[in-house]
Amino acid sequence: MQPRLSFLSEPEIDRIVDGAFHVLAEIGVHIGSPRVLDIVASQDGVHLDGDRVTMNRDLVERSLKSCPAEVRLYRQDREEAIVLAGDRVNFVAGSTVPYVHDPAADGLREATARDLVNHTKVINRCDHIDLQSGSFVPSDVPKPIVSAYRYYLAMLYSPKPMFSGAFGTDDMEVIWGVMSALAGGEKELVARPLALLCVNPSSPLGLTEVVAENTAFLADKGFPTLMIPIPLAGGSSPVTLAGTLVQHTAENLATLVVSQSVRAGSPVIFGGGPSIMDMRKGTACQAATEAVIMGAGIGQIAKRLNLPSSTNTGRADSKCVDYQAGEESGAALTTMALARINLIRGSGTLEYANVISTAKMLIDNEICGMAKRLIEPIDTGDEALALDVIVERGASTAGYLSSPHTLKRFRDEFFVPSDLIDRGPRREFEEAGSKDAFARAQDRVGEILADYTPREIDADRKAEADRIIAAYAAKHGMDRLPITEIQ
């Protein structure tokens, strides 16, 4: 049996689901580019009133039947591929964050490429968080470059897949120069993708130019591209998570109309990341129970659209390590598995996905881990059930630990989390200084910054992509960037 979890019957999806093309049958999406707006524009099924278009259901529905149900992703390193389809559960590190968490620096400062190089090579040891996400925006480059040099930065120090997404239309050509000069090409970077770029639809229900100028451009490619609307249940979305998951379904659909529309079995990627407003505060909460309920129906609504499924839920709302971030993320993250979700988002997070620390990151790299075995179903094959084992050792003072069926069995049974989760006795804890978890990971991110390997990469690849980013730094009056070699 397959541990999963569920909020939302069939029925409830397919009323959330015909409520997204009623939304879109009824007001549509407002489109920000006219380019994009004239190729929407020419499909059969679609009214055009001023920048804003209505879609009837035929059209939504034959764009998702041209639609792959499975993504793949490769890393730098290795040749099998990291599957988004079916009940794959797969993490990736929180993204796109301006502060990074610094106790010595009342809690967070602004973040540097320095401080997202040392993440990235942090991500590295994370054997159960499966994409890196070039994690920070660095302050010590000028905004315009900051999300093609994150790009290059991160795909230089770790061969793991890239997630995050263009500020802008200009980076998003600067960005796929980059991943096609390490990939060896466009033809094999378009073969063996090395990294996901996603666009955020607005809420409610509208394309930024950006928006769809970037969806176009990566359906044009035939890339994968990850939608992420991220509604505000209460502020741009409808107060009822109901609501909120009918709106957030019809940006999708409305993102996903406009790929098919450029280049039909263009591949995406059904995400989001639907938050509350804490009306007491104001704030977007993106922990909260409700946000977590919503996460889990992104992955039911997109298995009954046949899409790989992606949530942002996983994040913490606390400001600093403690235990409401610990609460916060294992809850979200390990029901996030249990939804089976294909891409989960957050690890590493704080404060509302605004600051990321690395210590955090660690810890939540073993909360993962815990995750990916809770999914696993329960072996009850003949030596799984160990009827002979009892039947020799029960009624025996040798106990099971000496058992040959112990030795070769414990390993693939029990899931060991590292030295980050204390599982000894006092006196080892007591020796040990008394620290606490985060403390722990703490100490050990300097370990692994002070073990660190410069990885290998074609020198003639690595050429092409400095010469791309060195060149856009200098048209944004940028003559030396802060770093560019592997160290």
Given for the second form:
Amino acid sequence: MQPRLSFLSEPEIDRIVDGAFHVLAEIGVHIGSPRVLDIVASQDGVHLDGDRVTMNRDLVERSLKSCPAEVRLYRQDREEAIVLAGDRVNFVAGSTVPYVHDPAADGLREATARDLVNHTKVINRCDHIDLQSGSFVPSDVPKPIVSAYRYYLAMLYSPKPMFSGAFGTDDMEVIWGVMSALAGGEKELVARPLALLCVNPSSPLGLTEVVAENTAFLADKGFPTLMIPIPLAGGSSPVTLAGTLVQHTAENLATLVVSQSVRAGSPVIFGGGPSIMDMRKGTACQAATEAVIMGAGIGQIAKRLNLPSSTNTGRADSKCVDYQAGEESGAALTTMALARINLIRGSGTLEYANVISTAKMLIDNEICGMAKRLIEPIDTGDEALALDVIVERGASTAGYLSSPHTLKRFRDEFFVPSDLIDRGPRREFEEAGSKDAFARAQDRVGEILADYTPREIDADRKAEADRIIAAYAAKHGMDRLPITEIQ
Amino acid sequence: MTNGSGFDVVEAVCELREDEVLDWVEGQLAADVPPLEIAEALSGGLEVLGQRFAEGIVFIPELVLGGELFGRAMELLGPAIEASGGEMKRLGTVLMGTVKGDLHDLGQNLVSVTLTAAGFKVVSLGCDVPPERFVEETARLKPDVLGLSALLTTTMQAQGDVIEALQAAGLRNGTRVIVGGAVANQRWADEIGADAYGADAIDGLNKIKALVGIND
Ligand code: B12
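Requested next: the structure of the form predicted in complex with the partner chain (the form predicted on its own having been shown above).
Below, the chain from earlier opens the complete complex, with every other chain and molecule after it.
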């Protein structure tokens, strides 16, 4: 049996999906781009009221039918694909934060390009993290270029598929250029996407100009689009979980109608980060228990709609790498894996995705490894059931340690965490300085950075990416970017 | 304040017993209690509500509803105050909005309701507000304080643009500017020449009180 977690029965999923159809037909969405509005308006089943668009169920169902059920992403250095579909579980490093957690600087510092590069080097060594991300928004380059420069640096430093989003429409073009350069051409990029981009519908029910334009841009290229509405229950959506899921589903469906109106068959991912507004502090908590419940709901709704899924759930709200942070990311990442979310975001983050800790990234990597183990079925085949072995050893004094069965199976049967997870004897713990997991992870970050070997990259492709990013930086008044070499 | 009938208007405001509060206001007016005195009592209720919010006893939706209840009670009082030639004293007027290109509007919204509940008159322009609009509304409303929210690295510069536009329009001296949002900080506020930085709604309220010269 595949371990899988459900919070909603089939009729309950129906009620949410039907609710979303109702909302789209009754009040629809605002579309902030006249150009995209025109494209959508040319579809049957659309009614325009100023810049609000209502959509009938037929149109939405037609659009759903043309969406592929799976998305494939590729590493720059491997043939095989990372598949987002069905019950597959993949983890993506948390992204796009302005601050780096730095215990030496009172816990917080504005991030720089160097922080991004260091974090990316560490992500390379996180075996259970499938996708990298533009972790930090660097403060040491002109503000308009931050988003494209992140794609450039991250994709130079790690071959893992990149996930993040454009901030506007300008940078979208530049990001597209950088990705195409590194893929060896636009056709190659579309055939084997090395990265994924998101669009963020604005709750409630708003597809702003940037969202509409970028959705259309990606659809036109036939490139995967991850939709991430972030309704905050009680703030930008109904206070109830079901109501928030209805609105969240409607926001995803409306975006998908835009995408399919531009080009039927363009891949989309049903994603998002529904959470709650903390009613005492007014913060956009990302790790609330309710966010975890709704995250699992997204998995079930996406499956009903036959779309790949993603959630933000995995982010922590704690300000430091403490027990709270571990509880938050641990519970969320594990639950999302059990809910079979195809792309789980958030590892490494603190303070509702305003801060990233590179040391926490390493600990979260261990959690992701454990979560992947957790969702493997229990093998009850003959060999695993081990009747012969029990009969042979169960009444003897030899025990099982020397059994060939143990030798054959132990590496696969057990998940072996790294030394960050302390299972050793007290003597070793004390000899190593009695350090807790956070201190061990900080040490490990230092070791990884000290022992980094630059990766090989096609010189022509890099030269083209260099040219594009340098031209963009020059346009915004920067002659020399802080980092352009892999070292 | 407890009047002759033993009605505790402060508690009634805090418990959001709207019908009772409005009935009480009408009763007081009918009994010829000076309208400004009635308003004073209502403000007292709002103040206690705000204190309880800061203490974590009252939650945000209650704070918001308290502000609305107060507004409706003041509507009842408005004509009487005007007729008496008086003017309701407010802590000040605050114009608020999220800057151009930025769609994060919950933060400015929360700051707005917190200020309203504390007795400020607040006009919120919502999100994605171009500098020209801030200038126009500043010229029209003459707010004591202009609050600018930005949550993105790529939009924070627009906070500086608004300050420059105010300067160019000759409106900078009459209006204090406070900035806030996930990417803003004191260093940034200094860099763009804002008068204050508010880290969150409560900090914003305190800084704005200081800007308009209220010490408590
Ligand atoms: C919800 C959310 C969204 C929603 C917003 C919907 C809406 N209706 O508002 C959506 C999904 C649309 C969205 C979109 C995007 N977002 Co967003 N979003 C968030 C999130 C998770 C929460 C923001 C929020 O509502 N907080 C709750 C409110 C109450 O808090 P607050 O805004 O911080 O306000 C408080 C204080 O800051 C202060 N304050 C705020 N303003 C003011 C003003 C004054 C005068 C004062 C005194 C105080 C003050 O007081 C408030 C109350 O205490 C943040 C994460 C975060 N930690 O902030 C990311 C975040 C801000 N977003 C981010 C990004 C990158 C984006 C996108 C570019 C996504 C992308 N494509 O990559 C788009 C851009 C859209 C646009 N052009 O604006 C980044 C910003 C990084 C950066 N350095 O620029 C963040 C930090 C998350 C992340 N790591 O990716 N987002």
